[in-house]
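The form predicted on its own is given below as one chain in structure tokens.
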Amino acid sequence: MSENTPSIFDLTSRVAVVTGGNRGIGLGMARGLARAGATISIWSRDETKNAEAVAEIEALGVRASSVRCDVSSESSVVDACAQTVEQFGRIDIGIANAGFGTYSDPIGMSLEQWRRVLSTNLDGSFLTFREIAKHMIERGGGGKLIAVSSMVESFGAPKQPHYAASKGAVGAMVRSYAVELARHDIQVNSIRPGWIATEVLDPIVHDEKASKALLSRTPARRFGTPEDLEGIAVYLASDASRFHTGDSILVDGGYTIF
């Protein structure tokens, strides 16, 4: 391969929305992005973490802006994807990463604890792939979506039905979407991240038991970092992954297998 021959995970001149990407994994995959050479959108709400993720995507010399944007509201994503578009011609990566997950008696929970979350877990990612995928296939040329899930597709996760229920069911969404979007050259992906040591993770990673039971069954005898979904982010969102779709990816150090 000759040094002009462009890379097949180079990302230059694609632009990329990263919603929930101010912060722990969707900041990691942001940066995975730009290090491709991506020109990155982040769609959340908190708009002081959007302008500091912004910063510190802009210092690894690629282009970045952030929308504020409620992934749970119908209009906010419709007006966020004509926003990118306005801003930078065109989007071809979308990461549905926003969400969030509590812990509750699921004998006790209501119906609107219950909703809360998969509002912004399953309807946030609805959204965002709708809305991009829409743009995609008009504009034509093929794109990449992804979602992140979790690894507790594979398994049960005591006092959070209603977090498993919003993941399992964005796997089965991915896989629809992948068979209906693959004629029009998109792919469509999940990562199912394992323990990732965040700041949601921090009341279990600083707690000695709870830490020391979680790291006795991960093989990689380690939390994940953000970092750990970089690598994962560029291959699926490059044109490494043109024949790979329909996928759910586990990152957790071998945490469900052993």
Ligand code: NDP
The other form holds:
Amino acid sequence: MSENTPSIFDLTSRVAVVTGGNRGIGLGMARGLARAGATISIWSRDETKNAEAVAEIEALGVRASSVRCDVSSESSVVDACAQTVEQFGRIDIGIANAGFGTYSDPIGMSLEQWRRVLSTNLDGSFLTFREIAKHMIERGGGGKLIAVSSMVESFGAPKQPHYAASKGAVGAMVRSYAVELARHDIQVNSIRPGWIATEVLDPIVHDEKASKALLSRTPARRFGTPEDLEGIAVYLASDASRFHTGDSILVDGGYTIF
Ligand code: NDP
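Alt. form predicted together with the named molecule, vs. the form predicted on its own above:
Shown next: the complete complex, the earlier chain at its head.
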């Protein structure tokens, strides 16, 4: 390919929103999109971490900003979408990545514990998709919506029925939006990461017994890193995936098939 041939992975002039983009997997994907040329808007709650992430992304030579946003709040997501469109003129790529899990006894779990996880992981992904899709349809010209689900979509997760339910529902939501939005040239997919060494996984990564047990079941024999999610994010955000929709893609070092 000649130097002048435009790459199908080029994201120059595209604007990408990454919820939960101030650290971990979200920041890893944001870095990947930025390296492909995208302008980045980070939607997360911690303003100090937001500012640090924006500085890191800007150092890669692209425009970036952040909005203080709680994705479980409808008004917060509506405002974040309006602010981003006001600032950058458009949104081409929306990544619903913000999420968390807790380990709780499934029998003793309160409804409040259940709902807290669902409201960020599921309601937050829905609100992010809904607001960004509305904008994309109004402006025309298509777009990309990507959710970060989990491999727990497809197997039992001890002490995490709320987390597994939220991610299973996100997968179903993605397929439904994919069907609905295809006519607007909007591709909708999800990524199912395996065990990725971010802050939330620290207790497992630093527990010799637990990490040995997990890695012996992982063909790649290592934990994933946020950098391992860069490539799939760029692919799903770019023209390279223009006929690829409604899918759920594992990035797990082979854990699920072993
Ligand atoms: P981190 O805890 O490192 O990052 C979570 C991010 O989500 C932070 O940026 C946090 O920012 C943001 N966030 C959390 N709640 C909210 C909220 N209510 N509104 C806005 N932002 C929020 O987690 P990971 O990077 O590990 O996880 C990212 C995604 O990947 C999650 O959806 C998780 O379920 C999924 N995942 C992770 C795996 C792993 O092994 N690490 C495996 C499979 C899936 P702030 O607190 O500032 O709002």
